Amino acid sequence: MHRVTLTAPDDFDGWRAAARRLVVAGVDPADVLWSLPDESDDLFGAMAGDDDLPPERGSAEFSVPRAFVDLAQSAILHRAPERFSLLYALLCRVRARPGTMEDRADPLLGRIEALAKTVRRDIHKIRAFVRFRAVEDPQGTRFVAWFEPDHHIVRANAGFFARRFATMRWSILTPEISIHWDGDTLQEGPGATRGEAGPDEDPVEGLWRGYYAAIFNPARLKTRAMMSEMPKKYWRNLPEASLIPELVAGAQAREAAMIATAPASPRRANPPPSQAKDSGAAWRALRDAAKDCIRCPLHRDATQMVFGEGPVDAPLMFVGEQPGDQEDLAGRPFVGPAGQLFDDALAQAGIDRSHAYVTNAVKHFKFQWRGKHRLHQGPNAGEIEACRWWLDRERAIVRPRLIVALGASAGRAILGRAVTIARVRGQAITMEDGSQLWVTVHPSYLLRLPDAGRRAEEQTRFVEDLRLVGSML
């Protein structure tokens, strides 16, 4: 009998190794015990005692499908005590019979994959209902939220998160371990209580609420979807949460009087009155939270933060990348040389811009002081990723149509990732939701061109580019 302790119960790296060593020298699953430093030593001590690994043989190296390995790092993370031991066992089915992961009807490796899907699911709970709160410390604001996780799966997650909120000081507090980022690192902490994660209350809750009840829609309420999707287990930690049973409840009341409302022939471009009215309460709740932002240090310099503007049912959104030194000052986008700029490229191209939604991936400027003057400085990565979250919603209430991008940045806060204007440029690019985006320069970067000639040239085909928008409403 051969036994193997493992560092942690999502050791992933320890097992592979162990198993490696074990299915070279030929062990059968059967003959292997997996253990946790945590795990008593006296149960099993003596058939097993110390670990006793067959000898490394580094001439009999063997590789195995990618799709082994993915579906042994989800599912190392799962709680059942059994998996280290059921993943071995199919290691060596898979190392005698390579085409055993093609084989749906394979017990063992559907056993694993249900695992895995379990494990999935918890990813995506810990993603979807992290609720983070401001608590003060000696070093300034720290965003902290509890989670209680059903998996192992919180270290796993910790980079997503790192990357994610990428210039906030944060932590993940869980009954089993904690993860903290300083901006620049991420460490590892013991477990915590649910008291630990801050006061009962934010501030910025409130407005969440709000926001949450205004953009509710009784019509597509499904019940039974909403408790799979969020169980009441997540309740507590989620401040929206305290409104469903309220919201369901008077569900069937509100449908009745959007249905008694709507007009009878209802066109695309025309909402009915309750859903332009529950938009609107929806934006003006989500603008108040933006207000309070401090997802990222932005906040701390500039004048104010600068929110999107325009029809809440508009057809068409412009995305810019971020405010400058007047729209600071006015508190509206767009509306310095680069919005003269824009504005006289919409006339020419025959939109309206009142008819339009327009707004910036990032809500605060950024900038350096240069003597008197503040020069505009690009956001980094991270700033676009924080403010992310309020384009993702501005998105969500105007459902617009086509959505056109000026610039890298809002590009790449829309997509998510880096864009090149040049591969992009002149295509359409579907959404999830099915609406249309389009990629085209910043009107800035045309007040920056110092040839003449070149300018003019880009300049008409900055109005091309929004013409051929234009041509598709």
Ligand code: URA
The other form holds:
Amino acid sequence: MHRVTLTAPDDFDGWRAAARRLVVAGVDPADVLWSLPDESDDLFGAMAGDDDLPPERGSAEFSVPRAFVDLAQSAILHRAPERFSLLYALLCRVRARPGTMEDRADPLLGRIEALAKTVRRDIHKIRAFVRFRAVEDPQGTRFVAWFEPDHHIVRANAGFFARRFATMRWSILTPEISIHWDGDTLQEGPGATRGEAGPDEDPVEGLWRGYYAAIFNPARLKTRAMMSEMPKKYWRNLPEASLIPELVAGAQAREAAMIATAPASPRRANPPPSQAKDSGAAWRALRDAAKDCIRCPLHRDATQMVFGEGPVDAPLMFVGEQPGDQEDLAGRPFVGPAGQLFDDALAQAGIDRSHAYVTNAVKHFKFQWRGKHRLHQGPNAGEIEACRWWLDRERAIVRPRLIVALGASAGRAILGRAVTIARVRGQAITMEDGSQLWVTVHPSYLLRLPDAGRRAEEQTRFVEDLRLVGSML
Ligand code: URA
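Can you now output the form predicted together with uracil? The one shown was the form predicted on its own.
Below is the whole assembly, all chains and molecules, this chain first.
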């Protein structure tokens, strides 16, 4: 019997190193005992690294399909104690029969795929349901979240959160492990308790609840689907979830009222008035919630949050980069010099701005003081990502048929990746929700061009882009 003690429940590298040596030596899966250092049923009091492995055979040639590695990396995060031995048995099978990974009828493969699927679902939950609270510590604001995963997925997802909330200082606390990000490095700590995640009631939570209540649509309520998407165990940590029982209970009555007041006409391009009214309430709740946004540090220096404006059922949405100096003071998008150029170009293209929804990728002004002046600074990828949360919800409410991204930051916010304007300009990109995205330059780019001739040329091109979009309406 060979005993292998891994360093942690998600120790894929340790498992792989041991499995490689065992499989090369031809050790039968029944002759391997896999364990973790603190397993109380380990009669031998095993320690990590205290293994009983066959000698390493450096020259042994050995490779496995990529599909096996991907599957093993997910399945190993499952809580089932037998996952290590199942994976080792599958590894032996793959080695003996290279087509195993394609054999849909293989029961062992099926069992391990089921483990991996459960893990992927748990990963979806942590990514969707983590809610941060702002907590003050000696270095400033830290965002702290409490989460109780079903499987050992926290360490494997730390990189995801570091990329998504790159510019914030945050901690995710769970019963088994805590992960901390200081804007530069990730650190691990021991497990924690819910109480350590901050006070029970946070002012931001009231805003969440207001927003959720406003967007809750009784006609779309599918209790079973909702319970499977957001199982009850997560409700405790979601501020908005305290509303669910009440909203579900009142849903039937509200649905009946909605049906009674809805016009009898079929679905049409412009939403019926009741739908626009609902969208109006959801939009106002969203805007009010955004006023207190602290999702990234930009709220600290800006005068105010500048939300989008325009009809909530506009077929056309313009997305800029971020408010400038004048927008920050006025609280409205595109009212400064770039806004004037934008208005002129719209007029030349025959587009009425009052029929479009105009917003920005980032809702707070980012600047640097130069003497008495506030000099615009472009938002970084983390700030765009943090603010994308609001833009996505604006898009979900307005549901424009056409979206125009003004500049690369807007393109990034909508597509979720960096875009090169020259590559995508002049062509429609079809989005997942069926809307079309058009990317063009930002009006400020035109203002900055030093050569008057070149500026005139580029302005003409900009107007042509807008005219093309207008012709699609
Ligand atoms: N630039 C933008 O991107 N948005 C504004 O609102 C103003 C200037």
